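As structure tokens, one chain now follows by itself in the form predicted on its own.
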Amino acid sequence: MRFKTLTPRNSSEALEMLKTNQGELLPVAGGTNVLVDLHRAKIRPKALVDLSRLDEWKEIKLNNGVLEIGSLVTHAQLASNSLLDGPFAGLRTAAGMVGGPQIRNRGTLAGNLQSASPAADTATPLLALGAVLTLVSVSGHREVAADKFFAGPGKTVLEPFELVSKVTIKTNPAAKSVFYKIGKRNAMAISLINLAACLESDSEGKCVNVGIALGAVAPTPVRAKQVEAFLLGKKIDEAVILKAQELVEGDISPISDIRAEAGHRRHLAKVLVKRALQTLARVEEE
């Protein structure tokens, strides 16, 4: 199997190539998903556009209270960067649970997002943290909230002539976040379900800011909006957590597949909601 590969020296060259050959070229960075699809003949592009030389999209930095993550940052870099401590811990944990070491060293954040798998591990923390994706083309750029990026299994709102250049998240030092994943084994497993949550409480322990997202329970990663609305203004105790567990069923629509039954995924969603809220609010079971 042979493919022609174009190697732009910067993002401007890459975007010009995509504009000139709309729909016929396939961008590739880590290649951990793309090469599998090529091998299985699921995709047949005219040529690949190798993005590996676009160093301007490989940085993680804090800029005026906003965390900026270049789209070509690898999962291993995310998992080891100290800027992702504190309120971004959930994203750091998720990046460290993507595939095995080889995948984490090659696979990029944008690659994980653009595959648009409902089970993508890094998607749910970005939804919970209120992240924004910057999409660029030769005509300029546009910003899309992470929870508006996914359009269905394997589908996003990204146009053939666009690339994701970075992901931005406003910092909130008062918030805490977590990520949990359940698979058929402890490592190198696709999520049966995953959940990310971000919570900020006031001096009285009442929830003033919350984001909860789940993966592998709907055609796309989803926000648990009913649960979020219920939690705002409440001090989280066992009764509140019990109600949140009931409400999460209305936020998800899991299917049965080769990895799990829909009913099992509903049960796991309740388990993870409880685990996340107990951890973030430090609620001890009676």
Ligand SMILES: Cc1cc2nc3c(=O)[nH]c(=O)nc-3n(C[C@H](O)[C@H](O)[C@H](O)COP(=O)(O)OP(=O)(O)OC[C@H]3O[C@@H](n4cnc5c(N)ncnc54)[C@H](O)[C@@H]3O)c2cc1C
Contents of the next structure:
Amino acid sequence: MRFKTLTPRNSSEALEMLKTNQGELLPVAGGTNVLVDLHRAKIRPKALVDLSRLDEWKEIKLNNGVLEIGSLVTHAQLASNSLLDGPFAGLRTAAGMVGGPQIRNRGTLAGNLQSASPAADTATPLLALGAVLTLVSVSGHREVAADKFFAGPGKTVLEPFELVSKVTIKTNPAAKSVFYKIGKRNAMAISLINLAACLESDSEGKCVNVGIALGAVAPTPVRAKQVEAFLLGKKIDEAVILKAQELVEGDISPISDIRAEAGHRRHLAKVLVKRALQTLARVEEE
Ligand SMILES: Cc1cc2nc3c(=O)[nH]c(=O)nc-3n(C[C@H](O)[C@H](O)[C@H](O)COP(=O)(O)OP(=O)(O)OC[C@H]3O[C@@H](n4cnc5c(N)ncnc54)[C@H](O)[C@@H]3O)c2cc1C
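Form predicted on its own done; form predicted together with this ligand now:
Every chain and every other molecule in the complex is listed next, the one we just looked at coming first.
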């Protein structure tokens, strides 16, 4: 297997390369998906654009409650950074559950998102937290909400001349988030379903802000919009959780595949909705 690799020194050089060779070049970050696809001859780019020298996209910053994550931040960095405590904990947990240590040390946030697997572990926390992706090109930049980024399995709205530069999350420090993943085994497994939820309650315990997203239950990671709409303004108790479990079925469209039957995924979606709401609202079972 032979291929040419271009190594831009900064993002401007990388974007110029993509613009002048439209559709013929493939960016590579950690390479954990790209190299597997090249090896299997699933992709045949004319050349790779190695993004590893773009240090400007490797930082995590928190200012006034706004978290900015450079697109080339690795899962290992996300999982070990204390800035991701509090409201961002769901994303931190998800990053810590991607593959094994080797994959987490190389694999990046943008690589995980642009691969657009319906089961991508960092996608659901970003949907639940209302994250926004910044897409850059030689002509400027545009912002796309995480829940508008995915267009189908392996497809996103990113143009061939664009790159993801960062992900921004604005959330109330009082919010809490969680992430749950079920695989065929406990470690080193692709999600047969995952769920992320973010909840903010007022002083009376009523839900004032909520985001719930599920992975591997539809062609793209999806928000549970019916569940979210139902929970707003409610104090979360056992009866509310039971109704939320019913409603989640309307938010997902799972298929049967090598990892699980559709019916099993529907059952697990209900289990995870209950687990997340019980944890976030501290509801004890009678
Ligand atoms: C053994 C193994 C286990 C895995 N386990 C999991 C798992 O448990 N959960 C999970 O979600 N995934 C898993 N993966 C998939 C993969 O490792 C992750 O999706 C990883 O985050 C990909 O990141 P990367 O930097 O390696 O991407 P790359 O392979 O470098 O790139 C992937 C795609 O993203 C594009 N891209 C990369 N950076 C940018 C950018 N800045 N802007 C625009 N496009 C960009 C590339 O062009 C390519 O299309 C696993 C993979 C392997 C091989």
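Positions refer to the first chain, counted from 1. Given the structure is predicted, the values throughout are model-derived calculations rather than measurements. Under this definition, the rigid core comprises the largest set of C-alpha atoms superposing within 1.5 Å between the forms.
Undergrad: Note yes or no: does the Cα of Gly233 move by 2 Å or more between these two forms after the core is superposed?
TA: The answer is no; the displacement is under 2 Å.
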